[in-house]
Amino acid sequence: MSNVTSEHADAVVVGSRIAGAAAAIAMARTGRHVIALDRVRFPSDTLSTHLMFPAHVAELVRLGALERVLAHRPPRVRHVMLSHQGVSASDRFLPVEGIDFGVCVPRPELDHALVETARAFGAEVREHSSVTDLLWDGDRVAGVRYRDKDSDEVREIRAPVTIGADGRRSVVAQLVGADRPYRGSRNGRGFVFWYMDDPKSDDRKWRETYVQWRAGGTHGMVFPTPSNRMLVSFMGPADRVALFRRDTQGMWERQLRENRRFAARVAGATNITRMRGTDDMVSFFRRSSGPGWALAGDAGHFKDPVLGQGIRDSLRHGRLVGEAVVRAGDDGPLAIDEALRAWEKERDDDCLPAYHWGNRETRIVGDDPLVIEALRTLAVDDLSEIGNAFSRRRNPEHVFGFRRSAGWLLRALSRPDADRGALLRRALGELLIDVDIRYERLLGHFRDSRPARSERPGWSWPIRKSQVALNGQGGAGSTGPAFVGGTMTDGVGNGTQDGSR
């Protein structure tokens, strides 16, 4: 291909979204020549639940982007409820780092903010192209080809790394022979979500307060988000998703019929947009790194959105990522390469334990005696750790771990409507899980590929492309949801999530 353009770069990052943009900024901010390529236009929309808590929060602080984030005013959640059954718990966030707050940022907001500081740094985002090929120096990596979109011409970038931050979808991990995950779980719950005017706009409890309610096995959640509107979820039955796609409006109302509560907080909703879900979100691990390669963000591990860490991991790993191949940079393409098997396996253990803990969220349970149990003793405990387990300032097993697990056993089954034989099966299996996630952690292995007992089976790979089903037109003055699946856009591969959570 003589007629190719050629160039170089210290680094070449295939996906501009929040993993790619957080790595882009690392490297570019010491001075590294950084090109990141997207296949879209920013802003650009992509499916997410964009929630952040205040580890979220402080990578945005610690890439330098949070001042342009806060400029779209998202309202400054400092509060999580959770609620089952008419029993709720509240507890305030702790700070992270000096951060004592969450945003729910629109992703076409988000994703452009990063860009623009990314740009800010000095990296260059090149929008509307598209990863074709990879170069090779042996078995090594060494660059991308791809297509500007704009002019049809076909480009090379050689770099001594290229970091994959293109989804879950990724064409890097392809193209590198990783693209098959030697882990993984296959979700329960499917998600869909609309953006609508807040009716409780001028409440201020309910505007700094994130909310899950719990009903008949689907979670109902609102997230205040800039401009007096609210993201609104649900997180069901994966099969339900089918059912919205069929019939959008009835399905809305059977949410609110089975979860009351949630339909107080939603009543007097207007100017509904249409809806967006999907029902694939298989959880994995893939091997994340080579001679001249890593795989960043979803592109490289994903878990259950449900509980929307997410986005955090794809900042702080995005970034750490950008790091290890400054401090390596100078050393060779070995020292690279260690880097990065590094960061690999540094990844894997800050993200093992909230992937379990998605994993057992995923699960259908349906009215749970033990999550009541539990939201009664975590109302009134002083010590209540629900924030400290969604900002990761400690470990879910710790926070949900065996003590406080048998008090909730104990106080289950001394009501007198209990059933004790369902009750000990199912404390038994969690028992079992938390006895094989803290034995993993003991035995540290790097790529473990061993079946956890919080990993649901049947997963397959690839995974699904979501399909565009529409009924109808949502909007000002609707009088009920409408929906919009389609092909999940991020990066430069096909549409995926970046951060889905």
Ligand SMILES: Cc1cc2nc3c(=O)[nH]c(=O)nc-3n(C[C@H](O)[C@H](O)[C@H](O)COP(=O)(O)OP(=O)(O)OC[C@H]3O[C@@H](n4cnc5c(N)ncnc54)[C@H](O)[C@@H]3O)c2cc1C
Second form
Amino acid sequence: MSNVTSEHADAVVVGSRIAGAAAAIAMARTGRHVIALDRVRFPSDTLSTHLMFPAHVAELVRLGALERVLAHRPPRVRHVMLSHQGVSASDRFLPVEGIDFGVCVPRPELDHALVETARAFGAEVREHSSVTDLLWDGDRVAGVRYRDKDSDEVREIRAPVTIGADGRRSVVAQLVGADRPYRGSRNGRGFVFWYMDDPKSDDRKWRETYVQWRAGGTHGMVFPTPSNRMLVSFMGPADRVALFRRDTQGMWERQLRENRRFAARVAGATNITRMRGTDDMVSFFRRSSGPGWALAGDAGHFKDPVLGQGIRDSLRHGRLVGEAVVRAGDDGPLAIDEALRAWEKERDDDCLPAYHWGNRETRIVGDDPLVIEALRTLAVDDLSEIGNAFSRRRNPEHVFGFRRSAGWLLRALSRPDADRGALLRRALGELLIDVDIRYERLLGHFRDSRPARSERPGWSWPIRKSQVALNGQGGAGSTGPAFVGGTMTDGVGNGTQDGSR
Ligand SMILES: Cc1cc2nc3c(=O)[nH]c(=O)nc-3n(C[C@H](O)[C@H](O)[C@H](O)COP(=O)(O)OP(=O)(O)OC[C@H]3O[C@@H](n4cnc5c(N)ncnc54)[C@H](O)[C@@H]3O)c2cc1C
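Here we have the form predicted on its own; I need the corresponding form predicted in complex with this ligand.
Expanding to the full complex; the earlier chain stays at the top.
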């Protein structure tokens, strides 16, 4: 490699979307020389919805990125509603660090706002730059080698710390030998979604509410987005994604038949984009730090998106890893490594409750009397705390755990048509998971690979390459969507193009 351009930085970040931009901001705003690389050019789409609760928005505030995100004029969503078989419970979000609303801004705009914020704080964000190798000093990562796709030049950056924020298929994880997660859980749900004009754009109640209607094991969800649009998605059995791909129209109509309240919400929607989705969402934790390196965001940890928590965690722990590097400062490599390890432990402690909750929610349970009783109770409870669970103000085991679920069970058992045996078996299964989660927390073992009861066995690694956008050429890293509108009455329109706007 004789003709390779080489330079130095205080830190190099691989991947510049959520976790990468957050890490770059945290370091650059203290004057560090940070170079963040990404193989795409922004604004760029990626295969992800973008539901953000107040805890997500609070992270945007901490990063100084909120103003740029709000420039897209998203509705400020102040309520969450869960509904099953006609029983609904709503909750108004309580403030997280003064923020009492969520926003749902499509990824091209959201990620671009973060990249621009990183630049404004002095980070150098280089697009069309694809990392291919790491540089090593003995067993220590000492920087990266990358290809500038515009000039086709290979370049090197030497730095005391390299942060891999390069997503689930992290190249950095592969190159440091941490690719195979030490724990994981198979997903049971698949995800399909569209954007469309909101037929209820004048109705403040709907524009300020995230809603999930459950029917027969599938969640139908509607999230208001900027420009009077909405994101509409189904999370049902993973094998249905292939059916959606083969017969989008037929499957859409089937969901509308099975989920009448969802159908009423979306009836009349127009300008429908093409469908996008995935059936491949293994949850995992990877070893995420070592000499001179760390894995932030999805590169180190991923959980089922059924709860919409990944962006918050990637923002938060991207920022925190950057702050850990800054704190270790000029105290030398060992201080950096210790700081990275402590950061990883803190991330795990923070993310494990949502990981278990996501694993539980990805199981397909058909129409569920326990959920119905829970919603019936929460609907009249001033302290339902549904919003607090999604906002991470409260552990999910507190909100949905055995103390409260004992009451729901008793009510479900008292119904004349109750299948008591099935209910008791199910409640026992949930109780064992709750106990196991508490036991794990009590042990507090770092990088614990003991299989947990929330985890679904049978996950495989590496994750399949089939993680593609359906009905089109998009997918992770694809650039902006073309758009052709369709019209929908009570069925999906013939809009077959990609696009969030
Ligand atoms: C279907 C789905 C729906 C989701 N919905 C939600 C939701 O509603 N709310 C929520 O909070 N979370 C959601 N998530 C989770 C969320 O998408 C992730 O947690 C988040 O994108 C992680 O951000 P990241 O920066 O770690 O990784 P990514 O967003 O994956 O970004 C990684 C970046 O690294 C770059 N890169 C990769 N390799 C290289 C390389 N070799 N060189 C240079 N650059 C490289 C890529 O180009 C990319 O830009 C969802 C996830 C999925 C799969």
